[in-house]
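Only one chain is included here, represented as structure tokens and corresponding to the form predicted alone.
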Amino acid sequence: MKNKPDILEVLHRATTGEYCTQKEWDTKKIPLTISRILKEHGLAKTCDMENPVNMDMELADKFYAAGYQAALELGYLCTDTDRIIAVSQEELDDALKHAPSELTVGEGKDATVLKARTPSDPYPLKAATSLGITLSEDIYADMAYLIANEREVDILEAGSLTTIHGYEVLSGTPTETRMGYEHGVMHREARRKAGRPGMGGMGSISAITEYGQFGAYGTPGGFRNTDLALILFPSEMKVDYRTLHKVVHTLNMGGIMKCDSPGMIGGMPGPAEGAVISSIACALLSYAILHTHVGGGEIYDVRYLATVNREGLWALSMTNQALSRNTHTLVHNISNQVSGPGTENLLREIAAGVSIIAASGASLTTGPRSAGGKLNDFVTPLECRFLAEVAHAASPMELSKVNEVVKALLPKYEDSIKEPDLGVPFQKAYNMETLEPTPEWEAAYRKVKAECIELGIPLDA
């Protein structure tokens, strides 16, 4: 059997593969291929709007087979060269065979061990928080420390910076390289201050281009090679030289990486079923082409900028079940919320999405995406704590029970998804002198947590 392609072979294929323009890829190659595969496997219109959690494991396996076929037929498009990076079946199978089923992120007693899971697996889903919502420079250090200090949180990602020492960070310029370094140092210091110096980190989230990662990952005092390098790439199933620079840099550093890109409901692959196929294919290819350690499988509904709607939740369950049942890979996924800090609905949205990801067999989740991730400073450590609590508590739950929980939560928030309450920024949700949640925000947390316990999520265990 052939080995997966060496990274130099991948780079070679990025310049010699089949020619395809980005326009042709987006308007013909992706939609037509996904549509055809949906029909061939009899998967069109299988999304169950009444049951946000899939409970048909045979259907999940059919989606895996369809995603596997799409991976082999499509590959990734390198947008810098308009060439398709394709892999053979032997190469893909070998990459999946040798993908890690267990990975230690961080060092010593503070480290987190990710393990391949299956649906309702008692080994808990691990939580990395928060997503890279932009933060004002003057609160970044406090925010990163407070999140790291939440003991339920397993891995620290924290927010992203747009200025450093008051200077605007310009993408692709030396300021980004410098920002990456200082971000990495601040990130390490937050973990040390929280008494968790060996805690695993993920970054550099502030890096738009490769320069930020060059400055942050593996530099003295910055992210260690036991932290996860964060490598995001464009939808749908496209990579660029920025992506490949980050991959090569991580490999050079002897590091570990999480590479992912979401399948877009309402985008190029079409409906929820098409996005699931695209997401599975993208996740599988990341092992063969990008040499990732933790793979994607993410979903995003471009119509709502979320995945806490019915189709988004169903797609989350299906994607995670398909990957976790048919591979031993470390599956990563994100639940994208729309409500903001200080609101009860943000917590209900977290509970719905994260409980599905946990019970469907993922290994790692990152979040929350408070207020849709659109507003500066709109995230707090309290919802980070809640997300991690749900991730751990919901992991062993039966899918049918999670389905009932989510069906009870949805009517409380789904009518407001299009026009959500964006809440308040960190500076208003927390007392800035004591760095504790306001009584109102604490009360909302306790109320929704009690709701979830009553519904059946064992948050009191």
Contents of the next structure:
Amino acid sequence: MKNKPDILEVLHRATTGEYCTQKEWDTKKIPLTISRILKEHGLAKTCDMENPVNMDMELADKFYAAGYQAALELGYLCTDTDRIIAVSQEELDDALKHAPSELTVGEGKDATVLKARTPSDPYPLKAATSLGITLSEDIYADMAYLIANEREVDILEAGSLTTIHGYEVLSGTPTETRMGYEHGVMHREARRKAGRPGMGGMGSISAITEYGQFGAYGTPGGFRNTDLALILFPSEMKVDYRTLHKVVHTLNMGGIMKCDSPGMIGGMPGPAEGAVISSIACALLSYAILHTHVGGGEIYDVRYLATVNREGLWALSMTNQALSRNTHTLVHNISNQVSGPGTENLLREIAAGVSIIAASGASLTTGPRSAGGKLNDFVTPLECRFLAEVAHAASPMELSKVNEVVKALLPKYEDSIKEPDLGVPFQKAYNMETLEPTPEWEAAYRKVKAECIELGIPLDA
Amino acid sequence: MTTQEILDGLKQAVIDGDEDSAASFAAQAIDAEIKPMDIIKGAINPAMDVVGQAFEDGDAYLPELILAGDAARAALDLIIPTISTDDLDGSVQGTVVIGTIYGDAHDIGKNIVSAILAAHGIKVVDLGINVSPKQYIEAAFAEDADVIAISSLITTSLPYHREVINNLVDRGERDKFFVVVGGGPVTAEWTTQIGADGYGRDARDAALVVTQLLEGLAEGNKAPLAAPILVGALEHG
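If the structure you just shared is the form predicted alone, then what does the corresponding form predicted in complex with the partner chain look like?
Next comes the full complex, and the chain you just saw is listed first.
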């Protein structure tokens, strides 16, 4: 049995693997390979728009086999060297065999344990909140503390910073290195202030390049090596030295990491079915090439800039089911919302996406992406709480029941996905004196929560 | 081959993303003395409309859009030099240098905008990803560009937008180029704040902004505009 490649061997392959330009990769290699594999496995046009939650486990297993084949045929393209980092079947199998099926994030009584799950598994999906929506520096500390203080939230990610001490952070420069350090310290302080000093963290979401990560992860007072290093890389199935620097740094620190990159519906792999195959392949390779502890399986629809549309939700269910049924890995996923804080539809979009991720067997979800994640300060702790509540409550639900719930929620918001109500920023959704939600936002939360309970998500249990 | 057969062949070659075939049909069209603007309007633009609509409808995907843009560019490289001033007939002409700004490796939105602009006969110089403000400006001068188009998905790359504009201002050359910005974290407010000339929320919006700027240029407008052209901006609280 051949072991998975050592990280130095991975770096060697990044300079010696098969030559392929990014153009060739994006417009030929990925689309033609995925399209052929879709046909070979009889998976073309299997996306069921009427049933956004897949309930055919045989089909999920077929998608896994197709994704596994794609992983072996494709590998990752290193865009800094135009070389393909490929792995053999033995190496991939070894990486999957030795990937963790249980992982403690954080320390002591405040820590969270991620476990490999299967669909409708009673062990709950864990929630890391929020996504890295940018926050004004003057509210970052309050926001991170308030999110950490939401007891349903398992892991703190919180937002990202674009200034430090009033100075703009320029990615790729020493200001980013310094920002990484300051972000890590503020993040730890938020957890301590919330009375959860050992709470797991994930970061640094502010680290766009490796410089921010060098400043944040493993530095004294910053992210600990029991926190998840956050390593995002470009679609489709592309890595660069920026990604590999972060991986090597995490390994140097003896840390743990979550590496992920979404399969893009409408992008290089084509339709929803192609994005599922790409996403599975990408996740599997992350264990062999990036040595990750938690892998991805994300989906994003480039036409809607969301994942809470019908095809996105179907692809989410399929990817999670395929990976959770056929590996013992820790699967991470994101449901990308578009509506903003203060709107009922943001909560409905969270309920639809997260209930699918939970019941389809993922181990960890991150979110929400309030207002599409595009606007400064457009996130609040209240929707973070709701996301975590849904993650926990929906985990043991039968897929057929989740399908019914989502089919009831979709008609309420899907017509507005392309022109969503972006809502209001934190400063208007919360009373800035008491740091509590405004009565209107609290009422919207109670209304949608009651709606979800009525539909069958056991949020009252 | 009749004029219509040549135009139909060119249209299909662009739809198929076949660069060689598109160039071959374009050469045949020129040899057959079909007016350049008739080639563009009768074959290339309708072909890109077909591919663009298929992308919107979920029947075509990003690779098809990029390859169709490349095929259109291969044909236009032959056609454009044959265009005389009399042929222009109010059509949009110009050169755009485009790229994803420094610190950012996301290129999907930028690629879509490039493909759409190329299909409209606009010369597009794609600088790729991780492009520094200095590289944008050097390329804009080297290509004698009309527009600098900046794409971003990363918020901490946004300050580099301003740096492009400030750099042009400090050099006393802000009037040389229109600057348009777009991408996930970019908003109408940001566009106005930094003194850019245009913003489009999605790729089609961005392409529309660029064509409007170039039309304005032909009518005598100069950079910087007193107020930017904003297309597709969403309102929020």
